[in-house]
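Shown next as structure tokens: one chain only, the form predicted on its own.
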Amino acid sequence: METKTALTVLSGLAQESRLGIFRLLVEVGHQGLFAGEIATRLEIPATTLSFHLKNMSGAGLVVSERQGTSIRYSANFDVMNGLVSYLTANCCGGDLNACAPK
């Protein structure tokens, strides 16, 4: 992942509701959730949720799939893992054992 991409992804998470949405989608895994389910679980109005999901889609954080008249959203795990790898690429001078949680 390049620095510019990492900044785009981080900015897509840099808001309380968006971070909550992403964490929820990570928690439920690859099956994702319909927009209405996300709104209900997080108590976010539909129009506000739509705004946040559009922003997150633009940052590459979520993937959407139309199913009939509904849209199912899921976390983009490739982007998430790419960001984590980018952030930890040179951790502790390459000595990953030194970076392990204690």
Second form
2 protein chains.
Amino acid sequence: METKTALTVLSGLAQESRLGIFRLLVEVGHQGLFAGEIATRLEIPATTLSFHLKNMSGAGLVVSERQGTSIRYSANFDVMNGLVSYLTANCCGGDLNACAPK
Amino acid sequence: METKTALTVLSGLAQESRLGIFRLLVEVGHQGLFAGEIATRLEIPATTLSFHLKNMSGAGLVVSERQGTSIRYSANFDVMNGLVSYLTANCCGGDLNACAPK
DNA sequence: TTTTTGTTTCCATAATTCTAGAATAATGGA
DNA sequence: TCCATTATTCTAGAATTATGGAAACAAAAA
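Switching from the form predicted on its own: structure of the form predicted together with a further copy of the same chain?
Everything in the complex follows now, all chains and molecules, and the chain you saw is the first one.
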């Protein structure tokens, strides 16, 4: 993952509403949730939610699929895992143990 | 890690200068760098750097130690690892394999 | 004490981001 | 076609964040 992408992903998560959306979708798993369900569960106005979902889609954090009048959103786990790799890459000049969790 | 903390940490990383600072400190490892060295290497004005380092200190992303007139900054690996754990916790309703890297 | 080096705080400006109402669009059923 | 449902775009105001120069501050050396 490139730095520019990592920044976009981090910005996509560094906001209360969006982090809540992402965590909810991560917990739900691959089947995801309809936009309306997310709005109801998190008590976010539809327009505000749409603003954040657009941001997250652009960052690749979520993927969407239309089903009739509804749109199903789910977390993109690959991007999350890529971010984790990015943050821990090139750690400590190659000494992997130096920054590993204890 | 609590959601509020995770948000602070994510915000601490979701900015071009700060991500650059963090990555540099991660690569350097535990010995860290003096503020002036960071400013020189990344070509960031001292006042701007100080602003960001203060932000990152508050988020726990870096720790500092004065040595004479200089201040040495180094990455806090525990916080980074905590963030990684937070993001992957409670994934897929407990089905750990569902969101693991392939 | 005065000077020098390194860093931070203060401040004004600029830029970005968040919020949510009104209007608009897309889908599918009657 | 008309209507109900669901979701998005447009818009503008509010709030937050970033930038960098001037000044202040801290520590060590002259």
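By rigid core we mean the largest C-alpha set that fits within 1.5 Å across both forms. In this text the structure is predicted, and so the values were computed from the model without any measurement. Residue numbers count along the first chain shown, from 1.
Relative to the superposed rigid core, residue 11 undergoes a CA displacement smaller than 2 Å between the two forms. In the core-superposed comparison between the two forms, the C-alpha atom of residue 81 has shifted by less than 2 angstroms.
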